[in-house]
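Presented as structure tokens, the chain that follows is alone, the form predicted on its own.
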Amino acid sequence: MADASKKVAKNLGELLEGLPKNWGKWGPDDELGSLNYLTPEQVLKGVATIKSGKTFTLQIQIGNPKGDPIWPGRRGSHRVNVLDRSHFACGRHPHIPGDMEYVDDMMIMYLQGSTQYDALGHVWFDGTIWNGYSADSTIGGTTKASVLPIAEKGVVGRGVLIDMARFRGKKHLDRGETFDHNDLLAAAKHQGVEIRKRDVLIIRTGWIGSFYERTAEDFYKDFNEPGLVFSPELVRWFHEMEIPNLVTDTIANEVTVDPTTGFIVTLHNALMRNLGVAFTEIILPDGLAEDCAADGQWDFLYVAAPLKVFEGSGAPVNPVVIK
């Protein structure tokens, strides 16, 4: 069969055809993928990295006044008190002995309204997810490859910032702008950094911190994100390189639309489908990126566990960074 690349595919099993897959790899009831490769020795190389103490937690403010950047459909956040100094002023409050008073909120959200961990079995094509589970197994529930082993588990090692729209002299990518495994490469050598086998990658390229200093309107016309853009290559790349964990300031973790095929999120088969590479999507990295530049040192300890949703597709997460 001609590669892949050299012609347009009629859909994402043709594309993939004879790319790498770890499907079996570590055997028929996995559910953890490529975050297998995070080891006892890549914890110990992440706490490696750590020279001065500080700490950057990487999770956007759900229930912002600007909203929730989310992907076009869903619905932001909703916080609603159910008790509050208002029940207790009114006579509208249970009996506390003592007289104590308090407040009660909650809140309904998307479990991927905010930045998040999807599940392994979060997307699929021809009725198949993860490790060769069926698709089936998503009625009703992520019963299989679900964001619970994930949470079960916690994602730590060493991590490596790429700062794509530092690299690129932008202060963010532009609409649909796209970059691959060479372009990564080339940033980690400008920043004098080397990305190595089983790094968490991290991606800067400062689209979600342009929600806040832009219109809704304006941030959502034309949705196409930048990002990461499938080729093979790429895709062998990430297999070589054992990478466990991929992490992006957008909210697909790559090129809404790919610019050769048509497809939506390509990538999301490609890597998590096939290879099991856990996506971290919606962080806001742009803090860490300033201190990063200020002192020289793009890698650190990287550490994550979303919530414990059973049957999850995914899960709010707050990922912890010590340099």
Ligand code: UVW
Second form
Amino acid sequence: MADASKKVAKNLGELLEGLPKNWGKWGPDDELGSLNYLTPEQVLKGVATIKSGKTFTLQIQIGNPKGDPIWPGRRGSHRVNVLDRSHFACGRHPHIPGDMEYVDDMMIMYLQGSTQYDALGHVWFDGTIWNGYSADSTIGGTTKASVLPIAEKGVVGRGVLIDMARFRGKKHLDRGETFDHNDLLAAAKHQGVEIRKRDVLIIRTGWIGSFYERTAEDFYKDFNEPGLVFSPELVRWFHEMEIPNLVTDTIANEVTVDPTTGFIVTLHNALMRNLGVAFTEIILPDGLAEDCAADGQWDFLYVAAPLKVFEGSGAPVNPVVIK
Ligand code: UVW
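Right, and the form predicted in complex with ligand UVW of this protein, after the form predicted on its own?
Next comes the full complex, this chain leading.
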């Protein structure tokens, strides 16, 4: 229950005052943040988990006929054929020597409109993004802490899947349902896996999977995704655990509306802006979760590299898990 004697913060600045921040930790020019924790040693720890060679991909389909689950206000991807068999059949495209024909298409989409890595400069408050860069650096392009450094490095390490939906005995968590690091630890204990320092933390809520089984009206109704909820202790836990990457099957990786302050996506600022934790959103881990529940192995090698979009605020990705 909320302590009525506690003052509720007016804004993110007040809320996050005095909490850990990694600015400057990797130098004044850093654009990788907590991904710096993913050293070759972490890669080998991930490799050491491989037992069967089973592989899984975590991206949702882009342009599925059902639509793309997206943050309200954004639009789904739009793919169009520019050239196909019909152009050759009716003579709109000239005959190509040797009789070769081909199909071409193009797509317009939000870089955050599918499974994706956010750039560390994607969100901010007080006019300052990750590492203290000015938010003016986002004007016309994310010129500081874009997705490009993440894409150039690639993300490889020991991944751990925590299935919160399964732990709570639900197909998917409810709208606005929250959990914290203590719940993650309890779920991990129940699964028989340890969340270790510098692990890539993957959380399943069942929310994105439910998108494909529900009407859009129901999915987006009173939009408030389930997810991790802010507390000073949770931020300190991420800091102490040196978590490099938070990966979830929700659009924004955290409960949308903080139940205490009413602030929107608080952890984007507490974890991404302040600690440099990379955010990977809109994954579909349901097949992986089924397999982990069946064989009891919840840790694995996690490999992901978003597309190298110059000055991008994010970029699509298809993470690969190897068990
Ligand atoms: C916002 O939270 C605004 O965006 P995303 O979910 O893409 O990080």
